[in-house]
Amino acid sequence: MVLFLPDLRFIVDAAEGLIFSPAILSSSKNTSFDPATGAASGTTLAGADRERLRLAIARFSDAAASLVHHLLPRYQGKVSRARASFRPAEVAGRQTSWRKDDTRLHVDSFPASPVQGRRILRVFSNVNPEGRPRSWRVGGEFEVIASRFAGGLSLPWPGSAAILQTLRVTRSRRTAYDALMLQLHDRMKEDADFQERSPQEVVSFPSGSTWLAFTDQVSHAAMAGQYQFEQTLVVPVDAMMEEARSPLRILERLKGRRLA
């Protein structure tokens, strides 16, 4: 389920206008923001510049964990806030791999940050200056997809969590749920049938919008759209009213065995 607020505007400051353009991107997809340390990244931009771009994240940063705050009380004092990020460059037509191609239906999971069961909950605000709308692609239920891959996933080998935290490919323990949900996003983006063919509808958020989704869960892809911010938050599944329909559950159903 995707959550939409359509007329819930975050309002970019005339000040701030200089973010309206790829060429601040140092790397191919987004600019981010920590705000654990309150530091900006991603970015060519430098001085007083960088300053303004920061402050722009971070004020969103702000709103959308307020937003949150409010309008999903039962999360209060649960939530951990992770990476912000402003999105500058245009998607459609973006030359990558296929493992990084948005444009493919996959389920969120975090090569770098394990997330240990817990749940990714994004809020996303289209701020396009132009008018043009974000474009995604929404797919099917999360159980009928995991059922399809589960055979294809493997539980990961024995001391394969410590060898990657200390190796620091992780920043903590990649648990067995973290390493089936990493596979479950491959399967989902290299099967070309799944792409084409499995249940799936296209959803247009209109500039001005602002739309929720736990995306570890909602299998979604994103078409078309430039200049989009985004924020992600953790949520433990013991905060879940319905702690059952959470992956992690689902995926344990599925093989049998705790995950995490």
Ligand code: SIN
The other form holds:
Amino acid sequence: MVLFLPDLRFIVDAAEGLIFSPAILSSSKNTSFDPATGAASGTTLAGADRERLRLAIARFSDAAASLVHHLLPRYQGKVSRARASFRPAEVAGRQTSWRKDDTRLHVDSFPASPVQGRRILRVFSNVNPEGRPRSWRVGGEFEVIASRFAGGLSLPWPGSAAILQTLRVTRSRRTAYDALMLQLHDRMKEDADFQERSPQEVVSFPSGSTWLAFTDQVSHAAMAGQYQFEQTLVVPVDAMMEEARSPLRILERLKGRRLA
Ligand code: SIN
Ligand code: FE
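What would you give as the form predicted in complex with the ligand, now that the form predicted alone is on the page?
And the full complex, kicking off with our chain again.
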């Protein structure tokens, strides 16, 4: 499910207009902001311009956290804020490897930052100054998709998590859950039949709108659009109203063992 707030506009001030250019990107596809350190990254901007971008994302980060605080009081005190981003690149036609190609349906999973079973809740605002929408495809039920691919998802061998952490491939321990979610992300993206024929609908988010989704569960593909803010929040499964419907518990049922 995607929670759509059609009239909740995040306002970019005139003085912040310099962020509306893909040229502000360094090598990555997003500029990002780490609420833990207050630092911005992924941009070629320097000096006062960089500070403007940093403050714009920081302001979005605060607004998104406040929105979740008020909209989802159940998670108060349990949800933690991860990175926020500003995405100035046009999504349509972007050249990238299949694994990084977010125009293919997928669920989110982070290679370097394991969530260890916790949920990925994301807040998005389309701020396109020309009024262009952000266009997504939204796929079917997680349980159905996980069941389709479960047989091809293999448990990591014992010891691999410790090695990945020692080598700093991961920032914390990659649990069996994280390993399976990364594989699920890849299996979905590389399956052309799944991409074309699985149940899905096109959803268009107008400029000036905001939406929220558990993107570890809602399969999605971003097809077109430019200039979007995003904030990632992480929520423990025991904060859920129906923990049994979390990807962690669904994969545990399918695999017949604890995963995190
Ligand atoms: C994604 O999380 O796959 C991309 C979403 C977006 O940038 O609209
Ligand atoms: Fe995604």
